[in-house]
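Just the one chain here, the form predicted on its own, laid out as structure tokens.
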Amino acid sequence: VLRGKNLGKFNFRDKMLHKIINLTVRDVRFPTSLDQHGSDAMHTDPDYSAAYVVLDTDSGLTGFGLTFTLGKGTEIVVCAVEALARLVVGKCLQEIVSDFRGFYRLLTSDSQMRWLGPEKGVIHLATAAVLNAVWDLWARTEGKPLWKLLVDMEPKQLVSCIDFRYITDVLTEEEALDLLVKAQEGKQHREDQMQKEGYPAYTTSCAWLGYPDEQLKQLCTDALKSGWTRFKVKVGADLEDDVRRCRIIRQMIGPDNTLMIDANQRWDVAEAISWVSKLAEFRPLWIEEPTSPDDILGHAAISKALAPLGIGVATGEQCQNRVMFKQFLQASALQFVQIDSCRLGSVNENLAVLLMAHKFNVPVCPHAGGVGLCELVQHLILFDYICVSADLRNRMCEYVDHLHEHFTCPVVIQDAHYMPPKDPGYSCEMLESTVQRHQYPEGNVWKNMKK
């Protein structure tokens, strides 16, 4: 492995071109919805799920990267990432990286396959698969992290990573490199803090709406122990419900210890402000995605109408793309932004998230849990505290303790805190036993499960 380049001259003239030769995709799930785990208000019975990719190059050295689903509908990412190798089949890392921008914009405006988007739906969802892939590999052709591959790049370089279409009423090219420049003070000093005390996380674990009282008391009790501070409660589904279970988790949390509410976008506008007020008494920090992911001008009456009661509007994991969180921001219909890193076009497209919610002075909560978002977006909150915001105030990343024990690189938590990963990549490489175990319909998971 190579390691200690200097990445931001470009010069890729001592390294073998990598060569992507090869791009298989396949679908892994998880019976996750037997248990109930990730059971919300409108997603009552998920199994967790990845489209994953592999590239291979040759020089030996191989790509992972995944997007997200719920069990059904993965054979269409799947299809839709399929669509996408001809793109990327044949390419050089160094073709690519020398002009990611470039690239990021080959693979969303293919002049046919953008129809079925653009930058949005399953078509974008394979794209971040398939991006995923590319970084992953490019971090471990530097030995890096990806983590680290960011925070060590020169903001020059960064920057022309960035698709600025659609966004520059808000965020130039310019703008964007004079944020970055002005984050280098201090960057050091971030980073050795990041590596000694670890990303502040939250727990959706102990809450989702399919568990029973004594399951959610139990599993508060052992977060508590656990230094969890900060907790997350699905609710949507019945207010009498919400009520006691809002109850249950606040006198367990004690009144100091964070709680905030997640409707997975359950509710109309007027209906979400009425519920949300009669929670009011439990002192949510946020309410999570209180209304259809698209109602942008929705969110922002919801933000006005809570606002007085100290609640503010969370969002972001089913916000299509950076256009979308533009005018997020310019409506002031967010107080907290919640990006993904497999709903948005993977590393690139949520640099210029990153930028412009700090733009707002808006902090960026990412959404994780699933097959692998912990493991992937931990490395974005990284560089964010590290070389964009360096700020920690009202700032955490979601957790979620199920299925890490699949990948190789599995997230670090110590203290309620995401440990920075050191191996190099972006931690998204499964055990090959895994999928081959969950691989849908033919793996013998589902094998067994039809018997």
Second form
There are 2 protein chains.
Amino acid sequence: VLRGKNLGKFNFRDKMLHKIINLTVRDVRFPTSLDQHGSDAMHTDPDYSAAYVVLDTDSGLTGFGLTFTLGKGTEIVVCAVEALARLVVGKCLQEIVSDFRGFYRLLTSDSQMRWLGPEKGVIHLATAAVLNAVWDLWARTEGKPLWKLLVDMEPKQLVSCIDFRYITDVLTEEEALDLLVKAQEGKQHREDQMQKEGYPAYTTSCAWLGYPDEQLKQLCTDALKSGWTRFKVKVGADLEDDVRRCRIIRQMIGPDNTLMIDANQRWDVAEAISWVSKLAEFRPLWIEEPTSPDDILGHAAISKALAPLGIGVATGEQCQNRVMFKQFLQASALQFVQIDSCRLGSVNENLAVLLMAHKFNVPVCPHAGGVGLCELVQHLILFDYICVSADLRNRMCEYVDHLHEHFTCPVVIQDAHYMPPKDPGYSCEMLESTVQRHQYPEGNVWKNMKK
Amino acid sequence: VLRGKNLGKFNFRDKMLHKIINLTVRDVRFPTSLDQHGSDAMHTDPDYSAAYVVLDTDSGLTGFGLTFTLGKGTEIVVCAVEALARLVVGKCLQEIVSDFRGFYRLLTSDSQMRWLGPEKGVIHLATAAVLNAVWDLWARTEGKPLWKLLVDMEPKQLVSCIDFRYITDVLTEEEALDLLVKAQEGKQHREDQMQKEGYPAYTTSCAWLGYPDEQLKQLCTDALKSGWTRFKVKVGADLEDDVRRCRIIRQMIGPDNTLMIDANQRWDVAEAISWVSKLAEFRPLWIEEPTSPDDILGHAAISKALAPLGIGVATGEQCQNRVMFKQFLQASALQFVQIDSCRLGSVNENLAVLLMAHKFNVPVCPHAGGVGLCELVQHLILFDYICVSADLRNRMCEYVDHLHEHFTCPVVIQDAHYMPPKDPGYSCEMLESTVQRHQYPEGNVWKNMKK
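Next up, the form predicted together with a further copy of the same chain in place of the form predicted on its own?
Entire complex below, previous chain first.
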């Protein structure tokens, strides 16, 4: 199964199995709430954090993975990763990836632990962290960035990574294979295009809810200078404030650039419709997370009401699994699919969602930001363009300009585009010095804080 | 707010606030998998367990609460309860219950921790455990069993315990109040009736998937002798086995008794329809959990397909919150609502679901069994009959005859009916000797086990 090339110093061992001999997980937190970075209508003081997983193998290669959290409670996810460790340690990478669907099922359907989900909340976030590390390890053994590992995989092997349980009424294995085979046409051209131009991005960095107007204006000016043309504003706490902030941004960016608004689940269904209608004059492309992430039928009602205003509905960063995405698509409850690299069960489950979105012809615009989310999700959206959607219309990947300096291979943005990563792996290895300083509660950043 | 009577030795302190000065949580596990108790198509070897919460107050009164789990991973829920403790310790009961909606929101919408749910999975199970203990404490301060505390509460106060966020498109506070006020008529009569007859129950104890046919027959014979008339069978692992087992049970119980079947999420949508159709000859009243608990639209499709066969769809034990129940009702995706006392956010969220089910005229048939679930949920279904539904048609509460001996006030079943508890509280206080012996991993039951 492993078709290694460019393995560097590991090249000499042909049949290397990469047995996972150890899993460590650490609680890493950044005090972002001090400056209101990341603040929105529901999450007023997030400390961007991660449960950070390292897999050691007997071959000397290491896999790094994480799931994103907002501070308090990260220790619960760490505890959940530790509970999953017994299913991972002792296994060989080759054994895992030769039946990746089976391994995914092993983690998500443990007879005793599935009660805690299934496939949702803390236990699924932990599953994502572990599987992200496995995919990172796999890409490293191949000496490729993850997106390239995926792009080079045969459709049949890609499909073998997906657990189709509970989605066969919308997408069977045969259909998935068919979609991937069809999209092979023009693949090399699209890969070359991405290497040259990168994948289009939008910025959320300008308009967090806690930022004063002056800061907002300055950030907007700077962003325009750097080539940004798509901007997202947080709304939902106070209508007057929203009108003022949207007006400022629309004036700053002009009529031709793109504006999106994001309420982070602040409203009930009727309130969402009436509130967003009052912001229609600023011509947002989408309203993101207008209500509960669980409310498929609510999102469908909002979509229907806002369609005449030319405003779409976007959601997904808290959509718990492929079964929910399936229904959002079935019910025409969203017009933009926002996959998340750490909420869903890693690459495996995201592959299922990318293919379902493609079948329904709904564009995927990934959620990113936080810490590490941009690094991770860029791989998925590059794969989506090259091997699934073959389309850039109405598509863009979120970008937030925070905390990239803590990674060994941070994202590269050029002219508001994600440039394809070149280093082997899934790009979420943190600097060890960062991990040590930010480890909670014993790292120096936290030990020295008075609160 | 507190209208205490029968407070016993605490009666002398009129304005007692019952400040919560300590919260402890323990991981308690019972090795039920050794005898295949509780085995089904997805949970082949459950060890019934609980995260067990004790609230100490400065008045000397104590509140006991739990959430149910299946063994492995209980430590994750314990960790989540510990993370919630800071929101509880230091608060007075009076302060909590005078704004119970606000307190519910505090636990479920913490700005940093809601990312881990929101209101689902591990963090919501932990919320249930904590709130169950608060309700237990409240009932004890009133000297009443919980069901009686609820029955005696004014509709206005009941409604003030519910968080209507995300459900106002189906049930507003005003509508809820209206439903409760209307159901006041005949309340005393129904309470008297319950005291005399009890609430109808059905048994799941006869036909766990791991039981051999002879055991199944013997248990059926015994149950019929004890007055049981409603029986549930686990299905879904093997169709031939299911046919054989359903045939045995239907022969044993005769044509007039009630049979239900339960697949515990084993199937995809199309498979569910074809499999259950092949069991239609045994005339099951419902198929329970035919597919993913998240698949509202899937359940709707199954409901529609099975309606001509006279088979309803039941689900709820893994329905994560009121937003999901709302949609199951909106989409006609279930014909029996199975509330759970530990999956939803305690009494507060169950009140919302009882009222929505009533509005849609769908009967509530609670999930019970496990450890402590019967003890808890009997209170909710008694309240439902006396103060909400006023109806017993097609209604019954699950009963499983395991582990009751570990509680200080175990359920009382007479002639296949739950008899209303008389002791103050929510009936989930465990014997301290049980907790010590079953605490994981240090209790003797586990220390002495070779595995």
